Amino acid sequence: MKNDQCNNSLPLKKAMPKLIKTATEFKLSPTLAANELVAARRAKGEQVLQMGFGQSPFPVPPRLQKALGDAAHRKEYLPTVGLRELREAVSSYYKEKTSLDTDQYDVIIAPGSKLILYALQMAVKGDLILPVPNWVSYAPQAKMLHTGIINISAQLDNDGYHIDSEELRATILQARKEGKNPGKIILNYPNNPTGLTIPENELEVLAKVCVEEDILIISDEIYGLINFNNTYHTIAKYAPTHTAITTGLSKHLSLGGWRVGIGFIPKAIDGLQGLLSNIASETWACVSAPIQQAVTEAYKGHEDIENHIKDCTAIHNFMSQYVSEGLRQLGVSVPAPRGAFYNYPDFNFLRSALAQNGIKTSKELTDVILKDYGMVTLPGTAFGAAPEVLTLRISACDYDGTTVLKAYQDGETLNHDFVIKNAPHIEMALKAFRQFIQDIQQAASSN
């Protein structure tokens, strides 16, 4: 008995659960990490400029607030693909907005477009063709699914975000020669991280290549209604049998936290909608009933909602151009944005001076800007760029959207004084960049 008691008192060696290798390769999404970093620092009373996380800051339109309150009693599970009334409203809305024949598509509703992107990658065979730079979650999703990635470089200039169609075809053919199986491509326009968009004539020729090579186009159009020329572009009209569209409410209506994603799934791909429904049934089940009922109002073409989108887009345009122009005045290379609310500046002109200060990668660049200047930005590496490419993604949304929208609707002119009065963090960010550049150049000249 004495020996048994002694043995029982010995600490037991615990066998801890083992994580799968894929899970250990990922960190928190860079954009969400940037948001949490700023929130934590501001909670401590620290001043920090948020130029990293791209969250549209405008208030929820009163009509949608009321609709959500009216739907609060709903507690039932809804169909996996989404509330019929919402899907029909979405289809009609986009048919009118885009001139796309939405009768050729089924609609699916998910808790954010990110899950539809993931489900499409899961459902469609083949390696993923991915233009660089690209949004932070495309490649990690492919890796989670053990899908191969085939990169192709995009060219950026004041005319837009360009993917050479013949280079695309050559990339597909070369990949097949190497035993790979290119089966899908993700396009995003207006583009995150660049704020640029693919010109209409280039969408047409890219569609032609994808149809001829039997590549599914996953067209991420989440910023489609924040196009600064007020024209909605979609590659789907050139390749309706080979294009699935993902979109939602998070950008043009600032409803990211409501988690509503929309998918247009081509009926020509027999069984795809059913497969996505099955995937949904085993993962997210359905989007919450009150949310689905409420957001149906966003797709009925109400004048107040449409005016809200128009006003917010005008402000996004102004703020994005204000930042890009301010950076260019400092010598930074940055194309004029065409949509969304981002800039993608290149600090290559400072390469030598930065190197003399021990800064050789975009990650090191963001680290110094945060540490010494209190500003959060995102490195080009988060969007697929090579470490030595000295690009950053800048989000022009660090202001109180309610204040800014009211000032604009009250007739205040969008100019420098408007920024100083209503969006001071935007001006502070440009001043921080100015000071950073001056400090780097001065330190280099004294070495």
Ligand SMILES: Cc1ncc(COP(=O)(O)O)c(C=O)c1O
Contents of the next structure:
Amino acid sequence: MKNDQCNNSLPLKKAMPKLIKTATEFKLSPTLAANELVAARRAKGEQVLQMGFGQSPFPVPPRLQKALGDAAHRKEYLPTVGLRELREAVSSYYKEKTSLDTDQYDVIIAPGSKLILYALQMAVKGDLILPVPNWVSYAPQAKMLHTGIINISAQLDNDGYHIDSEELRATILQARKEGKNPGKIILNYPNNPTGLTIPENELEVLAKVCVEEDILIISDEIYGLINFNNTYHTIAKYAPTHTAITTGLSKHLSLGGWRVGIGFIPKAIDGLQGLLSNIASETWACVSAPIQQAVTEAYKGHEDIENHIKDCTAIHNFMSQYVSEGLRQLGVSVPAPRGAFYNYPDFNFLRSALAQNGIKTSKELTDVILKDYGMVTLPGTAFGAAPEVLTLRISACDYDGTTVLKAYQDGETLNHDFVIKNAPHIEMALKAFRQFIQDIQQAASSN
Ligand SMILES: Cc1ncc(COP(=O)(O)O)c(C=O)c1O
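Next up, can you give the form predicted in complex with the ligand of this protein, since the form predicted on its own came first?
In what comes next, the whole complex appears, and the chain from above leads the way.
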């Protein structure tokens, strides 16, 4: 049948399916929205500085490109928990590289760790304890599942991201008194949005509280291999029976669009891996077969892949510290990041000048910075902060990863000149912040 034969159909009527009650709460995830905004503006020829979206920009290592080509003939459904060869490679890799005793865990592969986080939230009963600030998707996922959220604040400083263990215990006990049922906590380190990590000794005491109170720890370690002092800590070392780990290749191998997530599921929790496998079977079924085959190569310890990860991490470290120091020189308070590729500056020092310019919330701050300085940043509210807390998340990835990696591997030194030559948007972003701060202060003093 030709297309135009359909044209005499009835006039289109508006469809009125009933949407779930909470539908209006769900918006495009803020980080993806930032990406789409920049793409739209750049398509119109406008210059935009993309300090909002956290996407590691480095190229796909040649070995993985070749492996994907070689696996292109694979077309079968794979087991719901993932390709056996990949799961074994992942298990050996983490055993060798980290303090994780992988023998105590089953591995599951999913299309992104985001879905494993969602499936874990679905599988484990009870309210979710969520430290603030936290990554953008944990709370919306909990809301989709009608799970209650119990917030606890984290303290941020140059030593890291701190959650007071006694406050955690008090929060759990108080919640129980109020008839709530705290059942799980999500920890994320190195952390998005702050770039900070939870010190190892603090992981140990947090683990103790969670074990004593029988809380499942969902440990989001997606940035675990982008750790600037090259030490991978996992809370699972202290609570192997109570920790499920999520990770993947989206960050340290810049493969977000390949959609591969990895879960380490404690064997001690009877039935959890089976439940996740059932959820997978009724939803994503399995991750694409060629992709699973190809990423197996990423977990075999090949020297070229390991060097690639090391080089990318060194560049992330440099760019993150460069932005951090640049902001500090402007008077902004921001702890030095320890991993990932983010900074979480606090503009509280400018509060009264900002207020005189009508800016009282982090959202208003990001709006002005976008409108008048052409720079996308994300407001603290996207990460659970109260509206009047003047924090922003700044991602230090707006450069061409192929150019930058090549320059670094060719022996160029990571310094100011390197940024000017190879990553000019990073320098322009700092300039835009300088201009913004000057303008705000000037406008306030002339009021
Ligand atoms: C903290 C954190 N967790 C999880 C994810 C999800 O990653 P993916 O679904 O690509 O594995 C991201 C991605 O931005 C993240 O920043």
